[in-house]
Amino acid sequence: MSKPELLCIGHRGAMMHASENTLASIHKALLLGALCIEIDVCSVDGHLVVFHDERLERTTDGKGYLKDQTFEYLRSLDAGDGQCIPTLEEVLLAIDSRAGLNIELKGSGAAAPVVRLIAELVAGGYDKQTILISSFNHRELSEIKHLDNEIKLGALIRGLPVDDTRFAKDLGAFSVHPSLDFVDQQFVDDAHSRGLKVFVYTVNHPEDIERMYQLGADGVFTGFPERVVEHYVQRDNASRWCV
């Protein structure tokens, strides 16, 4: 019996196996078979750094708010297992179009520099189709669309709007990213009726992974890529978000 299809997206790399949002976590996700990876990106001190939280304490040996630090200080920190906080450019070069990359924009002010960096790498041969940019800040997504309407957008949401996924369609999004805590059949069906892909976060338990498949989700963000890859087919062209 053939396996069903469900796209595996490594959440912050493979964060249940290696320190999140580090190059080690990304390499681990690839090793475990994830053809797509999600990371978090912030604009700090003129640099695009890969980091999730507003503060440093949870994942590094540093202290304070991320936005208040110098790039030099951030690079001096241990982000887990001797890893440093990487830059977006380092992540893109490490992946080198071999996997799909979901860049989640945190806060504000990252849209324009991210688009500039992507344009520079695309000019050198990077495959733009492997890149998907998402955010809870839909103003940032609107700016991305204005700057480069060829970049795929993923609209993040926590909750269920009255009009389901209309907001994502209005943004010109490629996909909508609901929380596991809220997604239901009506939301998935509405997204598909509008031509949107549905990628659900964060789905770690096998029974939840199966439930998302039964709802018809196109993919899941998970800290355990092996739990998805073992039981669900990953298409050869998944790195270009073709599901």
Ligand code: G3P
The other form holds:
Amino acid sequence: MSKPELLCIGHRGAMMHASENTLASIHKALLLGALCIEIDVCSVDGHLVVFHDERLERTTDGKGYLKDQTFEYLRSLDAGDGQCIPTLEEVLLAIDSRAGLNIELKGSGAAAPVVRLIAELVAGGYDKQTILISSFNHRELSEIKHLDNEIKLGALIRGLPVDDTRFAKDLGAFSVHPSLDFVDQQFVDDAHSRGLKVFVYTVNHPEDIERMYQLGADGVFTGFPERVVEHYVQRDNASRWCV
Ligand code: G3P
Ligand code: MG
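Taking the form predicted on its own as the starting point, write out the structure of the form predicted together with ligand G3P.
Every component of the complex follows; first up is the chain already shown.
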């Protein structure tokens, strides 16, 4: 019997194997066979940095709110295993269109600089189709759409709206990214009826991975890429995101 298809998206790289959102974590995800990778991006002190939390303590040896720091201070920190907090540009250069990259925008104010950076890299040959920008902040997604309507958008949500995935279609999104805690059959079917892909976060347990496959999800964000890659086919297409 042929293997079923379910897209593996490495969560913060491969965060259950390496320090999250570092270049080491991204390389680990690629090594484990992930064709797509998710990272979190914030605009701080005029720079786009790859970081998840509002505060520094959980993942670095620094202290305080991320937004209050200088870029110089952030770059001096240990983000785990001697790795520094990478910039979005460093991640894009490391991946170099070899994998799909999901840039999740945290906070606000990152939309315009992210679009500018992507335009620069695309002018140098980067494949725009491999990039997918997502956010819980749908105003940021709307701004991206306005600035460059060719960039794929993923609408993140933590809950179940009364009209299912209509909000994502209204945003002109490529995909909708529901939480494992809320996603159900009605939501998945509604997304597919509107032509949207469904990528569920964060799915680490093998039983949950299989449950998401049975529900008809197109892909899952996981800290254990090998658990998806081993049992589900990864279609090696040009954009990486078309499952
Ligand atoms: O993008 C999927 C997932 O990463 C969203 O939640 O908090 O892990 O960034 P969070
Ligand atoms: Mg994220």
